[in-house]
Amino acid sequence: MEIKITHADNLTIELTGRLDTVTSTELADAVAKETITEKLVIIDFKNLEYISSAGLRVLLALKKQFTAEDRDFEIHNLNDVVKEVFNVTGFINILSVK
């Protein structure tokens, strides 16, 4: 899976390829190595291709996280076969999609 983090206005990371069991760790040690200061962080899905139960893991942790932070959490452009995995485990209500 590649990361591409940038800082600006918002938090934007951008993932492509997949987001598993063997990426998902990857995804949160690339957080916890930036210093956030955005009140605004949004994960780009529009290069995701698969998303695993690891993978929601990580989002739900993520979530929490900033959450406690006082941040907002977005997730945009989930593809057809990403949003059916959030359709079917109700992460599409736990987490704000764009």
Contents of the next structure:
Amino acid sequence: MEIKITHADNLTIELTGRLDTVTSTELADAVAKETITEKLVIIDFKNLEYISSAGLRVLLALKKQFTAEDRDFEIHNLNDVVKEVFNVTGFINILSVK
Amino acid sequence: MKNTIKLKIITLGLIVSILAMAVSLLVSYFSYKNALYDQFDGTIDKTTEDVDKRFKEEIWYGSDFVDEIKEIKEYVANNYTDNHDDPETFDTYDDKRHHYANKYPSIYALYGETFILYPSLAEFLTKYKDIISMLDTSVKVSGAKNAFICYYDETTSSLVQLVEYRVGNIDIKEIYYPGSHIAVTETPNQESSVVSKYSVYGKMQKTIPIYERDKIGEPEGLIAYFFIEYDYEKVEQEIQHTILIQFATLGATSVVLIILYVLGAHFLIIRNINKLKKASSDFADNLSANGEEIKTIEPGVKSNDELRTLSNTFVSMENSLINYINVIKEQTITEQKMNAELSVASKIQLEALPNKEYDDDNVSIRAFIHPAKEVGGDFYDYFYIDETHVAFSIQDVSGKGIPASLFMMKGKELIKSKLHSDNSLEKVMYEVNNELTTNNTESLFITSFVGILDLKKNELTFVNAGHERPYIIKKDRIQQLQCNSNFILGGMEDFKYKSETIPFDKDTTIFLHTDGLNESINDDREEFGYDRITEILNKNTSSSLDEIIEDLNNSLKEFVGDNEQFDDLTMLLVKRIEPKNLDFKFKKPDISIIDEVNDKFNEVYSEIDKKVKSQINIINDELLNNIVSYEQAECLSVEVYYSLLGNTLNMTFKSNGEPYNPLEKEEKHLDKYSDDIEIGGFGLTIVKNMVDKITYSREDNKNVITILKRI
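Having seen the form predicted on its own, I'd like the form predicted together with the partner chain now, please.
Complete assembly follows, chain above in first position.
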């Protein structure tokens, strides 16, 4: 998986490839390394093929961390498979999805 | 101008009238003219008689009149001069008159070439006053133009004029003097009182002989002739004038009659013809107007003649037309409805057929169907009974059209539904046959070949119920299938169908057709036949299924030429192909196998939809992660099998860890965020929602998870 972080109006994390067992820790590590000052972070799924439960786990951990730090993230551009995963697990109800 | 009936009638009337008028005018002209002349003749006859009578009664015996004539006669006889030798020549008669009038200014007489001179007119008038008086009276009494007296000279055979008197002109010069000669063609008739009529110069003259009479009045001797001459031109003018008036009257009468005729023709005939014309044009407009009810138009001819009959005929013709049109309309509507229904039926029937092309990892199927009518009695079918059994069939119902089609649909559905619930083909055929035989009042039947391909055993089990024997095509040869021919379906109750089984492995094709192929005939009434089929198939052992169908079709078209297809034609090709399998075996795996499996799967099953591939990648991720991360074993091994049967992907995951059924875990679904949400446990939830069937079993000390997923 490729992770691209840009600081423009908002901090944007753009993911390319699969967010699965193998790659989920890469996302956790990349975010941990980043110094985040923004109240809102955008995670762009435009080029993400799919997400597995390992990926969900990272997103949930991030949600807990951000909530504790009084910030939030939004997920943009979900494809059908990712939407399906979010729907069946209920993640659609706890994450900000655009 | 249009050549209307009105114009024709009037023209004809005019021609007839003009002809009639001309004829009547001609007839009346001649008859009337003659009548006028006759009438005139009568008048002058009477006058002449009067004059004659006067001569008898009043030119009395011993009167001076006779003496005077005698005296002149004597004088003339002694004195007349032959002037033939007169050297003068004249161009016209008037020139001659003027010449002699100048030469002899007191008197002249000119008749023929002879004249005599009388010395003095005054003397003559005095001397012969009785003659002058007689002439004057006669002219006045008779209304003639002039009168004169001649005597007949036997020596010269001519009348010699003695004296002439003209009416209305007492100028003495106009009295002609004695001695002029009048040539006569016949000798005056002395017996008749009237010598001749029109005898001199064709003029209207009357001649009365003058006799000497004795004392009692009997004639004694002919002295001379008394002539009365009428004005021919004046009479003619009067007659012409009278006739002209008659003609004008006749003409005017004719014009009035023609006008009456035209008016009569118009009111009696043309008006009614126009009524008929209007009625028929109104009716025609009525016919061409769309969507309106067509009404009868009454021409309203009241005359009691042929036109009335024509009018009545016209009305009854209209009624017949309206009835006819209504019948046609109804028929057309019914026909259109029928055609629409037939085409819908045909569409439904064709839609009931599976696709003409089907390919998966196990079989490749091609079909061709061409019904001879809108709806046909041929049918093909194929379907998966389960993951490892593909059924196919070809059927031909006796007869064509809707009854055949309905019967065939019934047979097709029976076979399909029974094959799904029972795996014995013999039993299925037995039951289908019995159901088709029951209440088969139309005595329809089906020839059918039903086959079931066992994909695991690579065998074909079939029942041939009276159908054409199919061909088996292999890479190096073709062969018509040697098989039992069971009885047709729908013919006999309780028939026991016998099935047969043959090996049917990779690259084997079965070709089925209906008799529309082998029994198609050409112009010479020759059948296409099995030899041609065999020949074509032999040429195509390594061709694709599409090429085989195309070749057969083209050969058949070429063979039958212009002959219309008389039967339905159906062909079906079913080819067994090798399933696409993918296997993995891992010893002591780590999570890196997930990428390996996913990448390889995506490569081998590249034709699968991207979204479905992603779902399978997720399933692989979840199940392999579960095994690799949580299962405990001395030497952990993992096996993964993929197999695509039809449109169903079979996935099997085997691992040798401690017995563990992940499916027992409850599915997890979040409704809202809270701080104490547990991380983990979503994997199986995702998997269960993405597959069609998932089962767990423990086999040979292994945890086995089997998944079926339709793709």
